[in-house]
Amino acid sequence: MLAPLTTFGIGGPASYFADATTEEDVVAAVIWAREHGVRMFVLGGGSNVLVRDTGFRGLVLKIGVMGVEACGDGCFEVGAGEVWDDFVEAMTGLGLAGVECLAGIPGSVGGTPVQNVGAYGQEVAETIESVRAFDVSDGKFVALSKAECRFRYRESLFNMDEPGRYIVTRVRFRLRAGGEPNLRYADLQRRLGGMEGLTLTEVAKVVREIRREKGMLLVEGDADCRSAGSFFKNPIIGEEMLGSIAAAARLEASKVPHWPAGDGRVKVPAAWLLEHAGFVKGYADGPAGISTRHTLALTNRGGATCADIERLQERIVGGVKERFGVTLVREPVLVG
């Protein structure tokens, strides 16, 4: 069963399963899958996936390539199987800035460039120098530069442009020695209340505390943690749509929270849309529900199936579309 390997705790079995602890294991698995004519899905920390109840008819390859190598001048090459938050803790402890606001995010290092993980004013793309991956199409390892990874909001070469082509095995980060903590995000500013001289470790600790309060930090026994994190992406829309959204919410356009997204577009918080469409914290649909502490997290309240989560997803997407004319997009990868 794949359920225990995911933070959702949902999902049926895989036909075949392999744990790749070396790059040679990755190559062998790709060759085996090709020779046997079976599909392959690459699994990291299981924090951004929703596995169907029927499981996956093919080979699930779990990436466990480890190791953290210092390359000098704030540069580190990190195995894709390393726990992301362990890496953040180590870097902030060394006084290296660039990932302090990404503390507490579950999953492995290899998954961060795929989704261009971001939170509290930072994106992992800001610190990635290159990604080493196995090119399934060409049958060789490649080093992809930051530009070649084509990072944008929650998207990259790996999950949008050429999904399934590359298997990430190592990521090279460049961090800033003696850099100041990133305190641009409103939640952090409110929590820290103008405090000065904070260390990177202190900021990372506050970020983890905020995530825990929102049920977004993995804590044993906490039902709100049985999720895939934020389930919907913040939609990017044309600025002209703000008026219609405001009218539907019976507000002035200036009251709709948004941020510039370039080219006459703006980003609107998906959580705000959910709440104003009636999908509030604690909303439940049988064993599936919305976290009691975070509007964007759909949760397994106990015994939920993939079908339960998908039914709730469809209800929310339909409700927000009907109210505001905005179509929400799921963030977790659907497997199976």
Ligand code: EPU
Second form
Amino acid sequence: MLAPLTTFGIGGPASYFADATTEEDVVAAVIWAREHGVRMFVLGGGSNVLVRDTGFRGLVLKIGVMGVEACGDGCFEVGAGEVWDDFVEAMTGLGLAGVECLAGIPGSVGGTPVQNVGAYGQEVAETIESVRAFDVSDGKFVALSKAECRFRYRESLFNMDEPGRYIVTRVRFRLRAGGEPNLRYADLQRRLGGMEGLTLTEVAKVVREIRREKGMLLVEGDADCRSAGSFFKNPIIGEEMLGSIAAAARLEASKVPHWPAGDGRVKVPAAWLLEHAGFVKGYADGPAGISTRHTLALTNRGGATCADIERLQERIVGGVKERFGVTLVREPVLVG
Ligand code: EPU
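Could you drop in the structure for the form predicted together with this ligand? We only have the form predicted alone so far.
So here's everything in the complex, that chain up top.
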């Protein structure tokens, strides 16, 4: 069963399963799958996936390539299987800046470039120098530069342009020695209100606290974190759409939370749209629900199936579309 390998705790079995602890294992698994005509799905920390109840008919390859190697001048090459937050803790502890706001995010290092993980005003794209991956179509390892990774908001070469082509095995980060912590995000500024001279470790600690309060930190026994984090992407829309959202909510456009997203477009919090369409914290639809602490996380309230979560997803997408004319897009990957 794949359920225990995911933070949602949902999902049926895989026909085949392999644990790759070395790059040679990755190659061997790809060759095996090809020879046997079997589909493959690459699993990292399982924190951003929703696995179907029927499971995955094919080979699930869990990436457990470990190791953190210093390559000098704030540069580290990190195995895809390393736990992301352990890496953040190590870097902040060394006084290296660039990932402190990404503390407490569940999952493994290899997943971070795939969806360009971001939070509290930082994205991994800012510190990734290159990604080493096995190119399944060419049968060889490649080092992809940051530009080649084509990072966008929650998107990259790996999940959008060429999905399934590359298996990430190592990620090279470049951090800033003596760098100041990034305190761009409003939630963070509010919490730190005027405190000065914080160390990177202190900032990371505050970020983990905020995440814990929102049920966005994995805490044993906390039902709100039986989720895949944010379930929907924050939509990026034009000014006229913002106007129609405001009109539907009977508000002035300035009262609808939004942030500039380039090219005259704005990002609107999906959580706000949900709440204003009646999908509030603690909303329950049988065993599927909305976190009691953060509207954007759908949760497995206990014994939920993938079908339960998908039913709730459809209800929310339909409700938000009807209320605001915006079609929300799921953020976690659906497997199976
Ligand atoms: N909001 C609500 N209700 C809520 C929560 C938020 O209305 O329950 C509205 C508020 O207007 C708030 C705004 O949404 O100001 C933004 O909320 P928050 O700061 O919690 O961030 P988010 O947009 O909901 C994004 C990421 C998270 C990341 C946080 C913090 C996406 C899809 N989600 O959430 O990433 O941790 O910012 O930076 O971009 C993830 O991708 O899985 C994820 C957890």
